[in-house]
Amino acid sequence: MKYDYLIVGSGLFGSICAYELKKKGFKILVIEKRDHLAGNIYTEDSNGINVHKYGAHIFHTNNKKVWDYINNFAEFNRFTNSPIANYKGKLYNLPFNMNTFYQLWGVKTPKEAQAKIEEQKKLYHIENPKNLEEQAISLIGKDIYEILIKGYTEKQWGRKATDLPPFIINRLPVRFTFDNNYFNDKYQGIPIGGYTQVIEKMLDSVEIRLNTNFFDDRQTYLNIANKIIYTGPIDQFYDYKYGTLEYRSLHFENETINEPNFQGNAVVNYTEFDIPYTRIIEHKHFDYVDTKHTIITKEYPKDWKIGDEAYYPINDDKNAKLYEKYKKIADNEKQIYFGGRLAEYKYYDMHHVIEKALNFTNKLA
């Protein structure tokens, strides 16, 4: 064998594995089907603005070990995620907090806001929510659901809220303080100079082949290394023998605007259903850069098909059962390891990926 490890994919999971295994003295080859490194955290400098090419990536964690680790590869700024929601031309603060409640109802105290939410919840008498709509109303009442959740969620998932499982809404924060910080995590920010440099530093002394698809010469790559770390879709690895796992995908439309500031915020969500995109990202606000122009990205959710970029796994019962079939085979592999969001059919935040990759490589000899 020419290599100790072949790593398929140069995203965060694969790149950390390569970096850590290289430190242990192993000979590594990373192959990447795209023409660039870094997977979906890839950022591209466009006349002084770092554009998040595959959607906004905001790093946040409570794990100091993870924070210290990622800061070895870049200095992070103090960016705080404070998105705004636009519903029929009116603006609301996110996450749901006292600013939001004041904008909706004119209430000024937590007691008044809680009373308003409880008043709306009692009208529906939902004890055991059966779908996302019932879960949302049981948590925060009808007004917030209809103005800030319903349209956005139905666009995002391509399904009616009454056809979506309740758990999807569980991670939305609700606060009775005037705090627009979306994340509660102690550490958060964005690397100064973008994310791509992080991966470039991780892979600095590792052999890399871009524009190289594992499946174009599968047999060669299966025999080129003693072990393989595969970060692509697990069902594709097994030729979809049990069926295809489902995802939602995204389409991005970028626009350069000859003015220094378009919307005044990094992320503005458009929560009404009739507007086809879910949000507009203005990239310069991630880095606080001073340019005479700005770049925005409109993010359109879309149905996924094989060949499209897979963003959000559809974690319903059907797909969960299908994934378990593939996982059962994968768990019995002796020389092939599966890791990352596509190989594990799970939506991971970046700090979760780092934890998983470090724990995984620590177990390898």
Ligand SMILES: Cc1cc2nc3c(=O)[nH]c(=O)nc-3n(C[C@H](O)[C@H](O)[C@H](O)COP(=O)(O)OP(=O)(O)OC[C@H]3O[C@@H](n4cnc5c(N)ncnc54)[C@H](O)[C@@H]3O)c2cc1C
The other form holds:
Amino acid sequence: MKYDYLIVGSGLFGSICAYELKKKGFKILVIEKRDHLAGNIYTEDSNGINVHKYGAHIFHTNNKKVWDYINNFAEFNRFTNSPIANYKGKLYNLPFNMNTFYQLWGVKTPKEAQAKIEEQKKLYHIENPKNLEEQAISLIGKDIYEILIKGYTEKQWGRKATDLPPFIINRLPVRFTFDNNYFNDKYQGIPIGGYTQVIEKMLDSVEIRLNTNFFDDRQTYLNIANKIIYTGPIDQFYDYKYGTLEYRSLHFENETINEPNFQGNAVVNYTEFDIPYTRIIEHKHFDYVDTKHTIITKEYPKDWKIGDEAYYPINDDKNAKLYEKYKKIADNEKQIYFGGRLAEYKYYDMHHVIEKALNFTNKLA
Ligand SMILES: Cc1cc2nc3c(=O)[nH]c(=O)nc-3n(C[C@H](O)[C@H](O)[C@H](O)COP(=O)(O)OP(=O)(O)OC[C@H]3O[C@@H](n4cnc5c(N)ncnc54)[C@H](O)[C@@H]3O)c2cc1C
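Starting from the form predicted alone, produce the coordinates for the form predicted in complex with the ligand.
Now the complete complex, all chains and molecules, led by this one.
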């Protein structure tokens, strides 16, 4: 065996494992099927603007240990996510807060806003919501549902809200303060210089092979290292023998525009159904850079099939049961560990991935 650990995938999970295990003195090889490092947090410098190639990534956490850890690899700016919603040309602040309530109904005090929401909820007596539409209306009333939730959600999931299960929306947080900060977390920001350099630092002295797919030479890779950390899709590892785990995918359309400021905000959601994209990202606002041009990305949700980029796992009963079948055999593997969003079939934010990877590598002797 040439290596102690083979790590399949150079995303955040694989790269933290590589960094931590290297520190412990192990010999590591990282293979990555893409032509670049960093998995889905990859950012690419395009004439001074860091473009988030796999969707906007905003780092946020309440965990001081995780925050301190990631700050070892980059300095973070003070970016605060304050998305705007555009519905039929009118703008609303998100998340739902006093600014939104004022824009919707002209109410100026928390008491007035609370009364308005209660009045809206009471218009429909929904005791046991049977679908997402009923669930949302029972939680927040019709105005917010129709203007800010319905179209966006239907585009995101590719199904009518009345055909979606209620559990997708368990809670709809509302804030009775004039506060547009999307996240409640204590720490938030974007690494100055982008995310790719964070991963480059983690993998600084690690042997890496790009454009290298584990499945192109599976047997060789199984024989090359004592242990394998696999961060790709778990069902693919087992040749989809029980069936395929389902995802929603995204299509990104990038555009360079010859003006310094297109929409005045990093994230604008388009909440009406008739506009086919869910949001426009203007990357330069993540970094506060001063350039004469700007780059925007329109994000179109789409169905997923094997071969497409897998973005959001579909956490329904069918997929949960299928995942459990794969997990059962994976748990009995002696040589192979499964970790990260694809191998665990779970939507993880970056801070979850860091916590998971650190706990995991701590246990490895
Ligand atoms: C649209 C979108 C927006 C997001 N925004 C945020 C955000 O704002 N804030 C936040 O905290 N989190 C966000 N996330 C979550 C974040 O992207 C993940 O937490 C993180 O990327 C997971 O890292 P990972 O290493 O588990 O997976 P990945 O980044 O997917 O890494 C897996 C790697 O394995 C490689 N690989 C797979 N199979 C093979 C193979 N057979 N051979 C070789 N290599 C292989 C892949 O190419 C990939 O590079 C977002 C996710 C999405 C989908």
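Definition used throughout: the rigid core is the maximal C-alpha set that superposes within 1.5 Å between two forms. Numbering follows the first chain given and starts at 1. Predicted model only: the values in this text are computed from it and were never measured.
Rigid-core fit: what Cα movement does residue 165 have between the two forms, in Å to one decimal?
The alpha-carbon displacement, core-superposed, is 2.7 Å.
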